[in-house]
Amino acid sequence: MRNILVTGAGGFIAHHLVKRLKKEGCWVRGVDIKYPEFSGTLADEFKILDLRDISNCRAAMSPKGHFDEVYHLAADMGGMGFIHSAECEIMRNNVFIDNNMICAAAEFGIKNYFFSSSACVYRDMSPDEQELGEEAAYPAMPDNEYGWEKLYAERMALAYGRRYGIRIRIARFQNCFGPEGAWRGGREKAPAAMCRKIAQTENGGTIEIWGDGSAIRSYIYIEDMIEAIRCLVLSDLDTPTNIGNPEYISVNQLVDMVSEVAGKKVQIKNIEGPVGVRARNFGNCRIYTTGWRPKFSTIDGLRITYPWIEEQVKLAKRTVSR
């Protein structure tokens, strides 16, 4: 038996990636400043840690040599409105989680590292532009303060990989969704925030979206991402690599492919608000190498994802109205 830390486990993609080590049969301790909104933790045991001082990394990895494996998924971010209105935040926040882990994971003897960037490191494209491989973050040029700040904790994860011998590996997500994730609040990402407004308008309403809809995005589905950070974690890959779908969609085919699902049409009311770049495009064959392909399109996902959402909003209904 394997004995697996995972940190941000009561968020949305290490929520699910303790589900699927637990049907491996590790022993695994979650770590957040927050328990999973949705269903209790599978985790074997679960700690409550502000990952921001670094006694709290410390007390995560304790005792010494107890973990064979870390996933370092813990960060403070979120959809693009959060993005782009708490730039100081992400920027500090995400410094100390990341810097204060690794440096705990080396004292500890730690020696297999997992640490999850962003596709957010690549510079803004333009929608008919070749696919970028992982060499083209560089020269660096992020869209946002997110972007530059994961770029810098890859460098120190792979820095103190090569003093401390970590095996570290380290996948740039593309968009993430499917149930059990956020879904209002201004952390959550396109897919769910799209399913929200559609179930949240009757049959021919409208809508409201930030630009005009045609920024382009891919977006993988989560079991998916768990099986491609396995897949990772047990390749010899031993610098940054892509995981995503290669399906790439404007917001206003999202919005389509959302409303098909939910069996309506609606209207698009075009309004401002922080967009992002206009593209992302970049390849997944390095993740290829290791054998994994993404099983779901994006309305494959969608499919799924939709009616977990619409219960929510119908809960959250009910709530209001008692």
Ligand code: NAD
Contents of the next structure:
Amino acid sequence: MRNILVTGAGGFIAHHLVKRLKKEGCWVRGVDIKYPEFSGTLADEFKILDLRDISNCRAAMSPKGHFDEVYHLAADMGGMGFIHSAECEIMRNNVFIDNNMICAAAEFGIKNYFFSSSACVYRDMSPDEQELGEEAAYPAMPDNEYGWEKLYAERMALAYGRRYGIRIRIARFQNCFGPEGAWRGGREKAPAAMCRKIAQTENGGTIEIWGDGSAIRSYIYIEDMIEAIRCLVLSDLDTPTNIGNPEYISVNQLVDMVSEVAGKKVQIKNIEGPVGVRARNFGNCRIYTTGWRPKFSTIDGLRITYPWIEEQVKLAKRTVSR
Ligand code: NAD
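Form predicted on its own done, so how does the form predicted in complex with nicotinamide-adenine-dinucleotide (NAD) look?
Time for the whole complex; same chain goes first.
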């Protein structure tokens, strides 16, 4: 049986990863500053630890020699609004977490270490540009501080890997969505925000969208993400690897898709807000060499995610009216 440590296990992606690792028969310890919000963890053990403090990273990895693999997904992160308004917290907290985690991994003789990076390491693109390969992260010009910190943390992990013989695997995630992801409060990503807005709006109503809705993104469904992480960890790919869905859509198209799934017609009101890059369009050739391919189109994923968010909206309404 493999013993696995998953950080950020109270959050969206790592919570789903824990479920997957349990299905594979692993013994799993989850660590976070909070428990999962929407359903109980399946982890064998769950520790509340603040990983900005290296003594807590050591506690997470104890006893020495116990863990075969570490999946490090803990991060102070959120949607575009959060990324633009909390620059200092994002840089400070994540630098502490990422540095301390890899230092503790070296001290504890961890052999396999996965780090979740982001498509935010890439520069702004124009919508008609060719897909970027992983090497296009340099010369570096991320659009936001979250991306700069991720790029630094990638390098930190790789440097420790070289010095201490740790097998490092790094994924650069596109936007991920699915049930049990943040859907309100500012940390939610665009698909969850659109699902919430449309669930809260009557048929024929109006929703507000930041910017003119022309920004291009791709969104990967959580089940595809988890499968890709496992394929990457099992592979020989020892340099940062993009994981995304090659379906590029504008924010306006995303609204149309959610409206279709919800069976509602909505009007869009464009307002000022942090839009982020105009386009982000990166290639998945490297992860495809593992045989992985996304199975869910954006609308397939929304057909599962929208009813879950609609239910959360109803539950929240009932709680308020009680
Ligand atoms: P999430 O916010 O749901 O999960 C992150 C978890 O980290 C949270 O539960 C949070 O409480 C925990 N955390 C924050 N500070 C901590 C601390 N000091 N100590 C311990 N735990 C702490 O985010 P997610 O969407 O599940 O993202 C997981 C990883 O993937 C993150 O590293 C994120 O940067 C990366 N990523 C996510 C996306 C996406 O679309 N969701 C895209 C690119 C990269």
